[in-house]
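We begin with a single chain expressed as structure tokens, specifically the form predicted alone.
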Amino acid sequence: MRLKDNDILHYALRNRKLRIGLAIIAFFMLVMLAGPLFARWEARERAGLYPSAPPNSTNWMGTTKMKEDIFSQFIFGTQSTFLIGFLAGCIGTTIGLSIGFFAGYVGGWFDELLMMLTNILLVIPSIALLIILAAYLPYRGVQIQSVIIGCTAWPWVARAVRSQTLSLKQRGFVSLARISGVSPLRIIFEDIAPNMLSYVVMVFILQFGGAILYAVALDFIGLGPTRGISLGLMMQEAFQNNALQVGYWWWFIPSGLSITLIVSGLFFLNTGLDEVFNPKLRDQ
């Protein structure tokens, strides 16, 4: 039975995991939006009196070896990390949904062709493909990194959506629409897609979190953006300068802890939504 809007809100407010996930993501969104008002320097500006200085009244999170303000880097790095997650999540989700919907509904040779392409990309390790693509680009901005990640993260979405579409297209309301002469495009977007809305939202959340982790992996091996800053680049620079070994905890803890919390918040958000929309999980 389909949940009404009031029922969804009722179960959502009662779900502890969903509340935790929303609180974590809301906090980092506040940091991302309001933080620039308190950042007194640019991310790469030499703002401290001393290199590798611990937190103080001037540099609230200390400075790097190059006298850069870590608080400013943290603010702008959070913005870049969220932007990568959002853009890559949108790209990966859109490509996966489009291929999954059309492959599942049209079927036949069209389905086989799209699934063959999907299966080929599934057996290629995504991180290896990302490394190859990123290594040969002369310039890597946040947007370019997002496109690369999004264009390699869609195959599992396409397979999952195709499976759901194959099931839904056998339902009576879809058969009735087909008999009535409704175009396949309208059937997909007006009859099939709305019945998968909750699943689509959860897919986007998974794509969002996965894109952040892929971006951090690329940053850590030196294939991140060639300009700007991100949380992954902050960790990579701290590692390169042996911050852990020499005890510069203020250099790597903010970025490392933030990445962990953001991904954990998205996990709680996804799990909570699954419990809200899934009657079997909701009744446990």
Given for the second form:
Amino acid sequence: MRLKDNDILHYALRNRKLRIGLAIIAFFMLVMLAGPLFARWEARERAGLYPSAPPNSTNWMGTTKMKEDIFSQFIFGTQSTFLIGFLAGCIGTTIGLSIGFFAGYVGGWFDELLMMLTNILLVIPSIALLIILAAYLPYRGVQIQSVIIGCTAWPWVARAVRSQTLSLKQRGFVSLARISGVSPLRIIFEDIAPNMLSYVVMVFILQFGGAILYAVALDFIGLGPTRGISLGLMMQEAFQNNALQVGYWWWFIPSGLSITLIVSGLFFLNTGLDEVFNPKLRDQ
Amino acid sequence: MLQVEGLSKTYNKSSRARVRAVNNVSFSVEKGQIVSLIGESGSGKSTIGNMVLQLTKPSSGRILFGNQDITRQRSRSSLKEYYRKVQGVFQDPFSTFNPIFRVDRVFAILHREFFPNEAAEAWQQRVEAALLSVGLTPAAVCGAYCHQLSGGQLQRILIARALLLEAELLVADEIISMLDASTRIDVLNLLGEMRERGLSMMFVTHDLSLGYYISDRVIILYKGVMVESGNTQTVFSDPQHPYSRSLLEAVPRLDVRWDELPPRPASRHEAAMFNPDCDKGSPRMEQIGEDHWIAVRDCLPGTEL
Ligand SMILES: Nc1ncnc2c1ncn2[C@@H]1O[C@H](COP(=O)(O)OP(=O)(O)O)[C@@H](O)[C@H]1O
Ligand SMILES: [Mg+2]
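So that was the form predicted alone. Now I'd like the form predicted in complex with its partner chain, please.
So here's everything in the complex, that chain up top.
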């Protein structure tokens, strides 16, 4: 196993996609952690003297039409966008894993019931559900947005995990655990889940990236957080104020570029991990 | 000790396709006896083994262990009680061990589940003694991962595991069919030793010669149905059911060339087996000698033999 570990680490360090992905995500981590030291204003504070000022020595990324500092917005927006990805990713992954494990392991009518629920949620376009849910809540913070997204993003996870569980359940070590008197819960978490660890990591990354995109979509159609800031909100405000047409490039480029980079970084991370864990995909 | 009565299992592959994997099978295993279930692949042997191990629920029938119908008890404590006495070893040793853990985890689990009050050192000593008794060096296998050991070593570890529980009945499902020829005979002889110690065994195999070598009684299965059963010597020297005969004839013999095989005398039940009118209904076992039974189908009225 020691050997095998090193093997995986060896491929992980050599995999270019993984390295690109890690570099991008590490960069944004740095922005989130070190950025607040340099942000001199709150996201919604009147920061500059002039509205829609291009980048200058006071406002490093310029200001919005409302005289807010875009650099500060970028720092705090990145923070809350990552927070949404993380929270919603955790919620979606946890629900999806639990339902998938139990439906697959327990089987029978329990499985049928859970899968019915899952399939119903899967065919309802989740963006429609998000719109309805979001519209009913008078004011929404980043956390509420995360919960809404996480609670609607799990069905495909549940289905994929269920089918993996079904196939792992057939393996001899599950039978051996059963005739050793091990409880079903223990079998799921100690025998089945560890064998899916790489898969779980990838599911989480996909949920993370998916949640960020969903949040941007919600922000864009005006159902984002009613207070606070996020990269999606920055972009939405820029577009609403015709920044593109008027040529205020400093207003939409930081947020637009960041979103694109974060999502592609996660994508690289995911394909890279896939190649590392799955030797058949290695192209060397 | 173990009595299986009218056991059947039907798998619902989908809402329409159904597989009758096991059909009305009855037999018993006495203390210290090795009973072989012999049949080609897909004949339902593993399904029977799994039902005895309570890994699969029977569709109908009873499994009595010590006069208690175990298909009716559902509680976890009674299940655990049962697994103290009835244990299994499976076909593929490499899938029986979880690849991401060390092999001695199977002993740690037994300790936790069955002997939580035993001190760690005392338990470790018992584990080592059990490993020695199946011909393994404890230091060589403890701490290893399953891909670092041979199939024969892994199966021995599992037999040692059953010994630690002091199991009374072992369900051995094709446990040597995936081993190298050189280690097969060792594991087989180990099973013989276990019997000397009073362990009963359900020995599942598709290999007639293995069944002959080890067992006291044999049960020949065909598509989930018992076709012939009885004392090993009797069944192998005088098979009566056409299916058992064809199975035995399919075994190449070392002493006779195929063109020198004597023509075999017709079985008195052959006509009934191949008469299409007699092909309806479930077969029933008919006694044709002391501990020798074969399946016959009841013919429709008017087609009496
Ligand atoms: N879990 C299952 N679901 C559906 N069909 C099964 C399952 N397990 C076994 N079967 C079917 O039952 C029959 C008997 O299988 P099995 O008991 O494994 O036979 P053997 O061990 O003699 O090869 C086969 O036709 C097999 O396809
Ligand atoms: Mg089998």
